[in-house]
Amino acid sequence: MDISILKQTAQALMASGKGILAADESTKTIQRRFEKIGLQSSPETNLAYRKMLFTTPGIEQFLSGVILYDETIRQSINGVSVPKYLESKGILPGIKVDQGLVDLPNSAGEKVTEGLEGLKERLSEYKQLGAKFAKWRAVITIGEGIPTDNCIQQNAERLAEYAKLCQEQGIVPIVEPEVLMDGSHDLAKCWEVTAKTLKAVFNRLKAHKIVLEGMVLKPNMVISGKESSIQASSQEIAEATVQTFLEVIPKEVPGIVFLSGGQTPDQATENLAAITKIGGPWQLSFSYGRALQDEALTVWVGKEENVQAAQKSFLERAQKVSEARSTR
């Protein structure tokens, strides 16, 4: 493990005015996205869509990294491997390494993430393919009697084991514990569960001797549930989020990149701006999927003649989000 390389990569991901594009949708997820525009997913169509995003002129002004899916990291753009193409634009290539969610035994409504089996070998291969960082997502659901301590602890442990394997390979781990927006819970409940989850995650990271300066955290914002009758304002979300983080996230962590978690592009942008205005001891940025892509996807709809208009939409949203992370 070369700690200096880990630190350099983490710092590069948190470059001023830039954030990370999550373009790591699984085969099933991208099919669901495409169904909304009447398109059938295939490796060729998936690449055409991602090529539209990655080749957007000027996008490197706003992106420090892109999280790829296993299919994409093996593909090429204009005869150049996707990782090398991104690096040629000054964008770091990353890779999603978890293998999705499974039911937590004996706990209805709760999930754990799988993918630790064979991860060491997969990380070695991904490094050879050009990956500089990786991502593992855990989800915590708020509902009747959940989340349980068991669910939080199991997900925290798996995140820590993943992070350790990454750092041993010289790959920066993005640690993503997501408290889902799904549900009718209020801001206070999200605050409570987010704090408890992050506390458990950092306890396990410490136990596994993770180099905090060589990782990036990708959490949810502290936000009202989608079905809650009382929706918190951007200012309330910002204050709750920063206060939670100040209580549980060590200052040694170089950066926090928020997930959008089902927020609309405008919501994700406005809430990020409010959070970064308050600030903290870490760099605060974004790692958005749908919040960066949805508008461009709606314009593109799989047609070559729409590529330039879709790229314009993508660049405009990326610039807005970049400006939101630069409000402080």
The other form holds:
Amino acid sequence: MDISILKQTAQALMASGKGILAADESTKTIQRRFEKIGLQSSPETNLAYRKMLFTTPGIEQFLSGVILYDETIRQSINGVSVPKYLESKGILPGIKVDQGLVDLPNSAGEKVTEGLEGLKERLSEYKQLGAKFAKWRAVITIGEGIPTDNCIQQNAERLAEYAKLCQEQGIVPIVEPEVLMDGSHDLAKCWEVTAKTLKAVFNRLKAHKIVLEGMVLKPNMVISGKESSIQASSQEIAEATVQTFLEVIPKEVPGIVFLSGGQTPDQATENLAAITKIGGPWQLSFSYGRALQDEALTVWVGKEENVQAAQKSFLERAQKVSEARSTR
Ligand code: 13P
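Can you switch from the form predicted alone and show the form predicted together with ligand 13P instead?
What follows is the entire complex, opening with the chain shown before.
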């Protein structure tokens, strides 16, 4: 394991003023996103969309990395492979390596992430294709009697096993335990579950001897459930999030990048600004999917003649999020 390469990549991902674009929607998820604009997903339309995003002039000022999906890492832009194209712009290519969620046996409403089988071989291929970092997303749902300790433990263990395999190959693991915003729970509940989840994750990372300096954490913000009648303010979200992290996340972790998780682009931008204003011993940034893409997708709607306008919208949002990441 080459620790210096891992540290270097993790630092590069956390470069000042920059963050990560999550463009790794699976075939099913991109289809769901395209339904909103009445477009059929196919390898060609998926590439046309992602090409619009990646070729946005100047986007490299705000992006340190892009997370790709298996389909995209094998595609080309202007005759150059997508990973090489991104690298030519100074953006690190990354890859989603989990294979999605399945029901957790004997636990209604809970999920566990699949993809450890054959992961070593897949990582080695992705490395050949140019991936410098990877992502694995675990999902924790808040509801009646859930999450169970079993669900948290199983997901934490898998995240740690994935992180180990990545680091052995010199690939920086993004460790993503996402406590979902879905539900009517309040901020205090999200706080409790997020703290418990992160504690379990760092316990397992420690047990597997993960080099903390060579990883990046991708958590949710501590936030009210989407259907909660009391919506916490940005300041409350920021205070609860940083407080939780200070209690649980070792200072050796170089970077924390948030997912947007269903927040609107404006909410994800404002909340990030409030969080970075308080700050902590780690670099704090973003790895947004929807919050960076939603506006551009709505402008693009699958039409070549809208590419420039969509790119303008994407660049403007990326700049706002970059500014939010840089409040101190
Ligand atoms: P969202 O920002 O849309 O939550 O996506 C981030 C991500 O990578 C989820 O795995």
